[in-house]
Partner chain sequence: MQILILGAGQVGGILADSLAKERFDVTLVDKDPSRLKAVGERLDIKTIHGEASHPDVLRRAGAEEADILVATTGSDEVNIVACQVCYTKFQTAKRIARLRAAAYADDNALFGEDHVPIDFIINPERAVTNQVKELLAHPGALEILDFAQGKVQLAAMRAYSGGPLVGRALRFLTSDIPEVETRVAAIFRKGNAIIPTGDTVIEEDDEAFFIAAREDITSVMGELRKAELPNKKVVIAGGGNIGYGLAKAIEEDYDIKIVERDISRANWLEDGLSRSIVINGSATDRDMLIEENIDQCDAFCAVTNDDDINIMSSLMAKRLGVKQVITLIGKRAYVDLMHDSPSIDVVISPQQVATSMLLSHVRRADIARVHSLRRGAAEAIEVVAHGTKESSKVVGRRICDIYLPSGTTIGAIVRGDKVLIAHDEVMVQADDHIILFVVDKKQITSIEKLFQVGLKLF
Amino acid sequence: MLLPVISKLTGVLLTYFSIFAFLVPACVAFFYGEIEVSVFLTSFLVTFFIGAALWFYFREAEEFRGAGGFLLTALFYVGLGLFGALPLILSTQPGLSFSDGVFESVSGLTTTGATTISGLDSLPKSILFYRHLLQWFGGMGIIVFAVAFLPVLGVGQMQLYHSEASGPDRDAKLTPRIAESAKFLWLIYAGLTLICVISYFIAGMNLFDAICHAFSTVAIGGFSTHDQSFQYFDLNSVKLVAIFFMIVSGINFALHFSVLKRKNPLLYLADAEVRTYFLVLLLVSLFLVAVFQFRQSDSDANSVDHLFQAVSFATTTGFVSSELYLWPPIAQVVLILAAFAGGCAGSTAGGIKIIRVLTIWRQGAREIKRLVHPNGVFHVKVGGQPVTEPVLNSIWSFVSVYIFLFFFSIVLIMTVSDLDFLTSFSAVSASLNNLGPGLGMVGESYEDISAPVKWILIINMMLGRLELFTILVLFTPYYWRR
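The structure of the preceding chain alone is requested, in the form predicted together with the partner chain.
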């Protein structure tokens, strides 16, 4: 039976999570002399004891096997989403409702970056820090973190790791041992964050902002400590630093590992996915520049802003450096659509992932070649390597389900609310792609939309972050009948 062991491990993870996620902000609150110390300590105690109780009660449970990893990962994201909302609900500032609190916490953990709070600038520092910390944990993945540093998980680590990893090739290991691989990934991630903090600081942010924004940049999250997001920092240097780190974080971290190991930066360009990724970023940027060349607009955005928005949306980060609602409509829509491609597999970015888009593109090209040469033999190749039929099928089913869910959610939202198409369309793509900001009514924040819509978006964020099947598999009878 799965239940005891799943409960035990959920307990374990909650216990550890409570220590990392609540005690650190409590220290921040203490440092700034804010009353939120008590909020974080309460959240810590509640979560810790519930986690510890589960752990203790089911301590005899055996190690889990097989597909249990999906359930654990899904449950864990749900659990963290709920418990993670505690400080946001308990604190008087922002004092969110239950739905808003969970929305905010899931938006953080899934690195979406959509927010229900306006008036960020006046919030306590510790609460702001906490939001960014959630994104930072969610970026590389909490499960990857647990696999790397919590030996209590036992033998099912491989399964767990797969249930959270992104991209079609989830078996790629950096080192023979999965825990070791996970450790390297987190080390690179942490190192990159540190360099990002320093860069922001040098570029002109204060230390607090630098730390927070480094968290949300490297995690491809999109939370900011200011309502105006990056418009607040009217410095090209800050924007350029952000652009650089968003691009770097959108690259497969396993590739970062290879580059560091072999000390050869040319490996980036040798990778077909990264080349396509650069091409997408370039094309979107050029398109924006061209749009501003030929269309009238009231926006005073310069070309750094064009580049910034292109990178921010195409990588699914969701930072904003300009009044987007003033941009020509075509520019806004292209930005939202660019998020569907997303970043590279194995990065912290969301979206369908470049590698899948590239593979499908190649498959389309193959069909054309087949028409021209009926006797020809053509394989779908990415980076010179043939893509096998099972992988092709899995990519196709992923993308079909992705598109289906996308339209289904739009219809659902428009059924349960009076939102217009543009708002629903952009809200769903911003959640499913873990992007963050939308268009229309959700251009600035999500505080004005109704609770049912928020819950639909919460589910979309989870589906996007865990790449659909980890969640969807739980809703099939096959999974439970095994």
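Same protein, different form: I have the form predicted together with the partner chain, so give me the form predicted on its own.
Since only the chain itself is given, any partners or molecules it might have are not part of what comes next.
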């Protein structure tokens, strides 16, 4: 049976999660003398004992063989979303409802960055730290972390890694052993975070803000410790640091590994996906500059803000450094649309991923050539290598389902609520692309939308983070016949 072993491993993962996610913020609360110490200890005890009970009850279950990787990943994200909401619900600040707590928790774990909380500046430090810690764990991937550092998972690690990895080529490994590959990815991720903390601190942030924003920057999450996000700091030095690390975090971490291993930064420019990624960032930035040249706006945004917002939205980070509602409507819409492409595969960014966009573009060019030369044989090539038909089919399948779910969610939200099209469109875009900020009623916060809409967006956030099929496969009869 599949469920007993999945339940056992879910219990194991929840047990470890309770230690890392709740005890560290409890220490932060103790350091600042906050009463939230009891909140995090209560959350730890509840999660730890439920996880331990699951492990103990199903301890005799058969070994995990990998077929349940999709189910385990989906259940673990659902479990973390529910248990991760405990501190946010139990604490008097922010004292969220069940729906809001789960929304905030899932938004953190999926690195979406959408929030239902207002008054961030007055929240306890431990709660602020906890929100960013959730994003940091979700950035590189909690399952990838488990594969790297929890040998208790045993066999089936490749299936688990595959279920959470992003991009069309999920089977790529840095080393022959998948656990070692996952460990290298997390070490690079942690090292980049540390450098980001130091850079923010030097640029003008205090140490607490530097740590929290480094967590959400490298994770491409978008949470901030202030309601004004990066507008609060009003320092170009801080914004430039953020721009640099958002760009770096949007690049495939496997490529970072290759550059470090071979000590050759030119490998970045040799990669077709990275070149396209840079081109997208450049075009969005230039478009915003052009818009502000020819359109009047009440915003006081400068050229650094234009670049900052282009990079923030195109990488699906979601930081804000200016009053976007004062920007020309065309600029706002282009920023939302830029998030659909997202970052590179294998990065912490959301969206469809640049490699898929590039491949579809190349395939479109091939079809035009076929119209001119019907008998010609043309290959779709990326980086000088031909893309196989199975990969092309998988990319088209992904994009087709992505578009269908996107419009289905919009229709569903407008059916169960009175939200206008712009708000619904941007809310689904921000959730499915793991972006965070939207337009209309969700331009600053998701606090005022109804609970049914929040649950639709929660599902979209999880679908976007796990790239659709990890969850959708569970609803097919073929999966359960295995």
